[in-house]
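Only one chain is given next, in structure tokens, and it is the form predicted on its own.
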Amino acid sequence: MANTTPTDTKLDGSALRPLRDYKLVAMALSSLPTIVTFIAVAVLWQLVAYSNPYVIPTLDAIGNSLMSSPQMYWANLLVTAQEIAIGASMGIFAGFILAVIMCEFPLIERAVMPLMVVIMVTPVVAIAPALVVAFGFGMLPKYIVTGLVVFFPMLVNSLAGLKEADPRALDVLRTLHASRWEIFRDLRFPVSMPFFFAGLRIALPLSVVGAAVAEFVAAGQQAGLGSLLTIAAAQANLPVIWASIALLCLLGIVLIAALAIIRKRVLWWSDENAVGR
């Protein structure tokens, strides 16, 4: 066997450099259509804004609004983020727990699922005023509205994942007298994770929508980006309206990006073509 010298190692490293450069160029080229699309939309936006100033504001007007009142936007952003964090957590937890119960007890699934469908097809805008009457003018109705929007996607995806367990593996575990908890821990839970994260990809953007809708229709504390948007609309303040919308979009993008990072760490074993991608 030939001896490896430091020079050889150095040459090997330099030989890999063109491959790294090629990957960087390939990534840049793959991002080019997205960049071109955003630039085209920005140019079109500016053209429409200059010709129709009472329809949409210019991008610089939106930026100036954000820069001139950063504390106002930041305070309302924190309120909406709090509603998303608490409400979405409630909906995700409740959806997954109910999915586990339905998976273990099919009778409960047959009894409860029709009721869940009825609740989900009921417009959340119609439910919000009733929640205010029941729970007061605080933050709780907004948490519940946000949780309701998130709940059903998590329930359906989690239930589908828990039922995806291989029947042959289930038979083996039952033959070994495994308990329900052991079957859940060692088989159903790992198998359901791609479906769980697929549900999160649907639920987290919906949580932003739910929080904004809750602030629109749930009377009480006038705080949050949804409330700021409503006040600005009443004043016909287009820069504030679109700045609030931009921050809501940013919240959704941050949630999706964070979810992608977490999924990559948690589901490192998952195939690229798995359902959760």
Given for the second form:
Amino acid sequence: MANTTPTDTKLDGSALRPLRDYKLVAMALSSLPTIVTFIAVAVLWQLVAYSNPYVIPTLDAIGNSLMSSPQMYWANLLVTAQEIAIGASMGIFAGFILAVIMCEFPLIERAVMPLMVVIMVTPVVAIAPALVVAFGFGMLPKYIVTGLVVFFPMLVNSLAGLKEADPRALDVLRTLHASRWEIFRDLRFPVSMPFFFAGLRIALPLSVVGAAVAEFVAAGQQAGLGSLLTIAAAQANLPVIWASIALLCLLGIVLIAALAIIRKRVLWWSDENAVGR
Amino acid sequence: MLMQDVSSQPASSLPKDDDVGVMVRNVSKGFGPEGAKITVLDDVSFDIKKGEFVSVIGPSGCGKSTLLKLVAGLSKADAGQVEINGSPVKAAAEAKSIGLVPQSPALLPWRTVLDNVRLPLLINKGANKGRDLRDPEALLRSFGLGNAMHKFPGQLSGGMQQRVAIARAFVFDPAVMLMDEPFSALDEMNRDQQRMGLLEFWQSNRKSVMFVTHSVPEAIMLSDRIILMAAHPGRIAEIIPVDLPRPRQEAAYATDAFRDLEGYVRNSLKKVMREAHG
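Having seen the form predicted on its own, the form predicted in complex with the partner chain:
Up next: the whole complex, starting with the chain shown before.
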């Protein structure tokens, strides 16, 4: 309800609606600007597409392509989704665990962090072919590339979060002679969660990029939206290219939406606290 | 008549006996690299008896917070000894003998008030054996927080949060209570209220308390003795006994004895500060 516009107040006086209806109307009104923007972009797209059919396909051509072979798209979507699910999970897990180790042992942080930065600045697009050479055209290099893309933002954010514990709360726990594990369980871990989720917000869209890039490099051997895209590009099949792009985009949206829902459930205390601060 | 009682005790004459809760002997502490070391505490000695309420007051830079950290076992002295109930601080911390109330409540926002107060009972459980743990719910009720028990800290006022922090320190029945300006973030009216609440609770649950404060009336109202510290380097300038009868009520602020003592403490504080600047 954060975005209720001033126009809502006009409805306030009308007699017929109880509060719940009012809220629904307010919600519809608040999303109106978004809807208008999307419609405007769609209209513009169609205008350009009809006059330049070799630049972009019309939206109905993309739709037709999707409808004419849903199984083919679905199968490729599943492959990419699997790469993201497994690869991103590996990257998230590795990033968080390494952050915990670095937080508990500063010596390891000092020793390993520069190496991590080197890994981060190395373009994944460049690493991907090397991994294909090393691990073949199977799924493994795709998991690794997706994981690598996700790994660094998760590491950095988790580490920042683990170190964010209030020094006074730490003092209280230390006077109780809390063990390292107790300090982690009762303070560092929960405190790190808002940072962890902020990391996911960056990492999950990146994981889609990672999976697509990995497929580009090893195209033709395995299914996946990225592979489909490369093949379609070679054939200059515009509707298939854009249908694949749309599905990749959809994957990203689903990930972000799911994340927002989970975050709200897990981190209700964080938002509440932020208001009070 | 009060003034005659006021005297500072030389360190050597302090007794070492069984009813000493906190013993600090010839403690020194400095920060910084060797050669350019800044002395923060210089040869500090004092005792807090069991069940005694002692305030530490002094200008900023006198090392009162550093002193509290040493007694809490959160930092180590360069020289000297700190003992709690006759054992070294480290052992005292292992036995959960120290209750700490920090400057800010430092409650965990994802736990309810009740779960925040329960936390010390769940941590370092080995030290729970054979002690008189309090029932967190009953304790919160006696703190006037019965209705706030299932709320989250973010839903409470600053004064109430600080009271929860105090309850959290009392719940595991520590031998010694250390408070680091616990009311300094509250507004004046709230401060008064929380101060009297603490006094009332302590009067029926006598612990050794070391209470760091900036406020002269607060120190007088609460304490049996006031340790006045001087800065650069931090040291004890004077230990002032507070001979006001207990239990004390708010009315005590208005008595002549209170005012005389307040005048005396302010004067001593002024002297200490003049010395530091001149």
